[in-house]
Amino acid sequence: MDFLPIFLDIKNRNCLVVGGGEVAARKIALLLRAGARITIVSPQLCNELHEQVHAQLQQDRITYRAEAFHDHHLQDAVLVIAATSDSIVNRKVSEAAGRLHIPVNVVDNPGLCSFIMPAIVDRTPILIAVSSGGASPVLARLLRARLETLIPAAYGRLAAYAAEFRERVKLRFSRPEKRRRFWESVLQGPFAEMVFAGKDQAAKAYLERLLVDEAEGAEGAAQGAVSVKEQGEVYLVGAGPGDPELLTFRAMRLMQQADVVVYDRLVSPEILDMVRRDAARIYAGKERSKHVMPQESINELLVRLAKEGKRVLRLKGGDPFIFGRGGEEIETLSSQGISFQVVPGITAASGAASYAGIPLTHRDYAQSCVFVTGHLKDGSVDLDWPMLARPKQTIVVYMGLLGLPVLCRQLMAHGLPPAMPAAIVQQGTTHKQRVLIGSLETLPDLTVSANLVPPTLIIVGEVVKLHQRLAWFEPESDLHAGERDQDSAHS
């Protein structure tokens, strides 16, 4: 190791920062987060730092000396940072601090440092520091960003609860190896998942119950452990519109710990590949008038798997609560006393419209947006047409491909002009995305000519005019020549 990784307690202790620019401001913000008292030495301050100093003066956290650095500024300092643009001043600070054996960091000059400022993942009280020893700060920041995606913010709360129960666990388990096994089980089991899901009261009650069971003896503990762990949990996760990079951090974490995944037709293969490799996979896809598994059977399957002790990932395209029937599934789970979590996903309307360069609202074109489903349970299209046919409004239609002619005809019959811009997006956000731009009058025929197939999303409104100007996503598969011409003609 080139450096010894340590953590310093600088709460209410004096730290010196020499420099008044933007780099110094970033270092000062970090020291303030750690609770330090700071003396700034610099003839001038940048605007950002001037505001920072003014905000902290009343709290007696910062002292500012508008002067050049001298050795006497090091008096009582426990840590020094030199962040000036003058290499001579930086060297002077480093040498003076070295003579007094005070830890010193000179920004962007490892040779003058006695310690390195790492890239930090802050999950207080958990802290993770990443350092390249000054060789590549950018690489350290990239690694930190990767860790940020893997470590939920709730790990801080998890550590706080562990601290709260630490002494009680010590009293319950006199032998260190038993304490270790207990905490390993707790911090990787239902207790941790409850904390991650924000169910803090349930998590505390669960841990209290485990300790009570342990107090009643080994036999009672064993029975208690079985009673607590015999039932699994269901994770109702929105997989987004198709692009794996649109998954949330929380969705990724739950996908990696599920025992079995029940997934829909709209979940892309790329997303399914991100589920834990050894998880069992059950396909529950539904197409119009063609259901591999009826919704009632899916509900029953989730209950059965959870009662078998499985961690069940219910993976649904888009968002589970926007035309995804997620509400029906959790109603069944709740009635059966099954624990569940819901993880929102980016709905197709937001994802597909963004990738197509169509803002759903825009001050000049639309002040409201409405989502509707293109077919009902009996396959009909029977919507509130007067409500939909309002000016300055964007209409987004899910599952509307087969009913597109009826949709366009009814909107025109209820007052929207035939030239009202309209778009249809097939397989939005994926490399197979296709976008057709037309009007209420022309879009049905354009769609037939292009041989579009589900899944599609229909967007009606003046905002569609912005497609040609704002589209930024270029899928790997090009539009057919005819479609490209149609885009130009109707944009």
Ligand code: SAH
Contents of the next structure:
Amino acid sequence: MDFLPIFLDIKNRNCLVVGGGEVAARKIALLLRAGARITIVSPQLCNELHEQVHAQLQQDRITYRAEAFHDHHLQDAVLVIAATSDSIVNRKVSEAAGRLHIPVNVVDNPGLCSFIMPAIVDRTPILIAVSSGGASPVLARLLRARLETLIPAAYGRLAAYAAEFRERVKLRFSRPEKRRRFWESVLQGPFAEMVFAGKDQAAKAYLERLLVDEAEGAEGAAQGAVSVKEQGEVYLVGAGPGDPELLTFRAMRLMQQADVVVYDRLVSPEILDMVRRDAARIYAGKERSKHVMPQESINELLVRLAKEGKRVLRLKGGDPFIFGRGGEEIETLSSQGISFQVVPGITAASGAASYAGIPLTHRDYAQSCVFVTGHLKDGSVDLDWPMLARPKQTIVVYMGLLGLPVLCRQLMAHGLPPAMPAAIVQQGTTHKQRVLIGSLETLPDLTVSANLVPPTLIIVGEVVKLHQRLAWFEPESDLHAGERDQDSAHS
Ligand code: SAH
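Return the form predicted in complex with this ligand of this protein as a structure block, the form predicted alone having already been given.
The next block holds the full complex; its first chain is the one shown before.
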């Protein structure tokens, strides 16, 4: 080990920062977060620091000396940072601090440092410091970024609650072994999930209840805190439209801790592959006209699995509450008293539109945007046509491929011009994405000859014509060049 990692208490202690540029500003911000008092020594200050100094001066946290560095500035300092662009000054600071045995850091010069500053993940009171010992600060930062995505933002609050309940837990369980097991299951179970989901009141009530339940005979009972785990729960998670990079941090985390995943056809294989390896996988289907599992059976399945004590990940394409029947599933769960949480996902409209370069609203072309389902009922599409056929509005149609001819006909019959731009996006956001651009008049025919593969999304409105200018993502698909040209041809 090249360095000893320690965490320093600098609350209300004097720290000296030599330098007044942007680098110094970043270090100062960090020192202030740790509660330090700061003296800045620098003939000049950059704009950012100038403002910061003035904001902090009133609160007595910062003293500014508009002068060159002198050894006497080190008086009372418990820590020094040199962040000037002048290597002679930096060396002078380092040597003076060395003589007085004050820890010193010279930015970007490990040779002059007696301590180095790590990249940090801040979930106060939990702190993670990552250092490469100066070998590769970029690598340390990349690692930090990975940790940031893995560790829920609410970890700090979780730790704070643990501190709040610590004494009471100690009183309840006198044996350290029992206590440890209690905390282990609490910090990984529904209590933690409630805190992460922002349901703090419910979390605290749950912990209170648990303390009472567990305490009743728990000291004698062999199973101790194990009963905490006997409660299953359901995570209703939106997996986004296909590209795994569009998953939320929370979705990713819950995917790692599920015991069983119940997933739809729309969940891409790449995403399914990211679910915890040893989680059981149950396909709940839903293909057009051949539902693998009726909705009622899915609802019952979720209830049964949760009652068995499983952490059930109900993974759905896009957003669970947009044409996803998520509402029905949680209705059943809540009527059965099963705890659940819903994690929103990027819905197909947002995903497919962004990747196709079609802004759903635009100051000049569309002030409103409606999402409708074009699902056929008895061979026709039952929609509020006058409401849809309004000017300056974008219409996004989910499940609309079969009904496309009816849709276009009806919109024209209700006043939209035949030349109104319209697009259909196949497998949006995936590497198989294809975009066909036409108009209300031409799109149905274009689609027939294109052999599209579901899922597909239809977008109607003036904004569609921006596609050519704004598309930034035109993935290489299995199309031949000729087909691609035809795909992009406007009517
Ligand atoms: N809950 C989902 C929608 C489920 S309905 C969401 O929020 O996105 C299923 C319909 O969504 C499909 O018929 C199709 O119209 C649309 N869809 C879902 N993913 C899509 C994708 N990657 N590309 C295009 N359309 C998609």
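Superpose the two forms; the largest set of C-alphas matching within 1.5 Å is the rigid core. Numbering follows the first chain given and starts at 1. Small disclaimer: the values here were computed from a predicted structure and weren't measured.
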Next item on the list: For Asp108, state whether the C-alpha moves by 2 Å or more between these two forms after rigid core superposition.
Entry: no
Notebook entry, point to check: Comparing between these two forms on the rigid core, is the C-alpha shift at Glu95 2 Å or larger?
Noted result: no
Notebook entry, point to check: Would the C-alpha of Ala205 be classed as shifted by 2 Å or more between these two forms after rigid-core alignment?
Noted result: yes
